[in-house]
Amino acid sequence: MTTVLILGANGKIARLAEDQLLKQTDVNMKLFLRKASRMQTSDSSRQTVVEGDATVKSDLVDALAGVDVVYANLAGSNIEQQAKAVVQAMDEAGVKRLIWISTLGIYDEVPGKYGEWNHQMLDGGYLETYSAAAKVIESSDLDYTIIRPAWLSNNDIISYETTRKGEPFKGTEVSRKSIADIVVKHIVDPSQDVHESLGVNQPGTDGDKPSFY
């Protein structure tokens, strides 16, 4: 039986995935975050929480232990940090399949007006750090999958498309749901997308910036 260790796992996309991991997977959890007490589990047969540090490369490993799968849902101005952290911590315990959630633009491969646009919000800071943690990724030697989801909106619909590293990206925005749905496919099935760095899109939604902008 799978165990997937989820880091960031107070995020709202996080939390969209374990409630679908429960509902329609058999699939076990560990549940990583800073500050466990903010945390509560639906069903504790399934889901184990734990505190840590995703910058302590000792944190990890011992929440690596028995786990098959990493998802990381991670976040902030340290996110390079962080990166370098799970790729050490992975590295020693012996762990090779990673999820890792990015962002769309780390490439410079948003076109058009749109991808002016995107420029004009994240750069300064944001798509320089997101786009070194990639580079630490991307050279492991993990098996990893880069999700580079488009503006996240919190629409209750599940509907998405992918375009791949050296392609242009295309939409302006997906549903938290839908990036929930594709990181959970690929816990369930993670021999697909190796390797492969994902932007993910809800078909339909072209357009110089996203609706709700």
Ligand SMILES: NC(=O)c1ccc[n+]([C@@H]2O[C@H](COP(=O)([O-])OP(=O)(O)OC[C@H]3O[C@@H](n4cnc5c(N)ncnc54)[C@H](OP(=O)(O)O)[C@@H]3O)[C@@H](O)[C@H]2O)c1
The other form holds:
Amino acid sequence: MTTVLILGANGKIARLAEDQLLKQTDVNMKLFLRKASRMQTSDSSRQTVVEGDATVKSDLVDALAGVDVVYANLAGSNIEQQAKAVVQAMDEAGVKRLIWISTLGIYDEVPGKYGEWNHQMLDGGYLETYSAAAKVIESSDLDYTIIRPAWLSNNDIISYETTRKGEPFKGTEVSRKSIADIVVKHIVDPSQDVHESLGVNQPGTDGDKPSFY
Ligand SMILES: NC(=O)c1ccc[n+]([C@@H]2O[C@H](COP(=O)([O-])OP(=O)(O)OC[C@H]3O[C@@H](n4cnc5c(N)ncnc54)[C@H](OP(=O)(O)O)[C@@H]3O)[C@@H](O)[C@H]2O)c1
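Now that you have shown the form predicted alone, what about the form predicted in complex with the named molecule?
Every chain and every other molecule in the complex is listed next, the one we just looked at coming first.
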């Protein structure tokens, strides 16, 4: 039986993935978050809550006991520091498989007017730090998959396509439910897309901006 450690388990995509994992799989979950009292579990036989900070290596090493796959749904201006701690902790614990949520634009892969708009919106800290964090992951010897979502909506839809590193990004937006779905598929079959970085967008959303802007 697979056990996944979910870092940032109270995050918006993470909560959708947890719901889907409970309903559609038999995967066990370790839910890692700051301030564990915020987390209500639905099935205590399959979900364990662990309080910790993703910048603190010892918190991560402790949480990695018995874990097969790590799904990092983290955020913040210190995301590079979090990436370093995750890589070091996974190395120390001997856990290899990592699914890492990043963002579109970290390789300057978004073409055209939408790419320009994306730079205007995300330059000045966010893109640079997410790009640095992805480099930390890609320079590690972990079996990683980086997921680069388009701009996120809360639409109740699962519809997505992917692009690979080196290809131009497609579309402008994608639902959090879609990202949760692709994450769940990689937790259930972790042999997919090892050492890949996938852009994820909703088909048919090409344009200069996401529809909600
Ligand atoms: N918004 C967009 O259009 C867009 C597009 C592409 C990619 N993304 C990125 O996709 C990622 C996931 O999105 P989301 O909507 O699920 O984000 P979210 O709801 O903000 O979840 C991120 C989680 O990271 C946790 N976190 C931050 N620092 C931490 C630390 N040091 N230790 C442990 N946990 C920590 C937060 O925990 P706390 O609850 O403790 O704060 C939060 O629950 C984010 O990195 C986001 O930037 C966003």
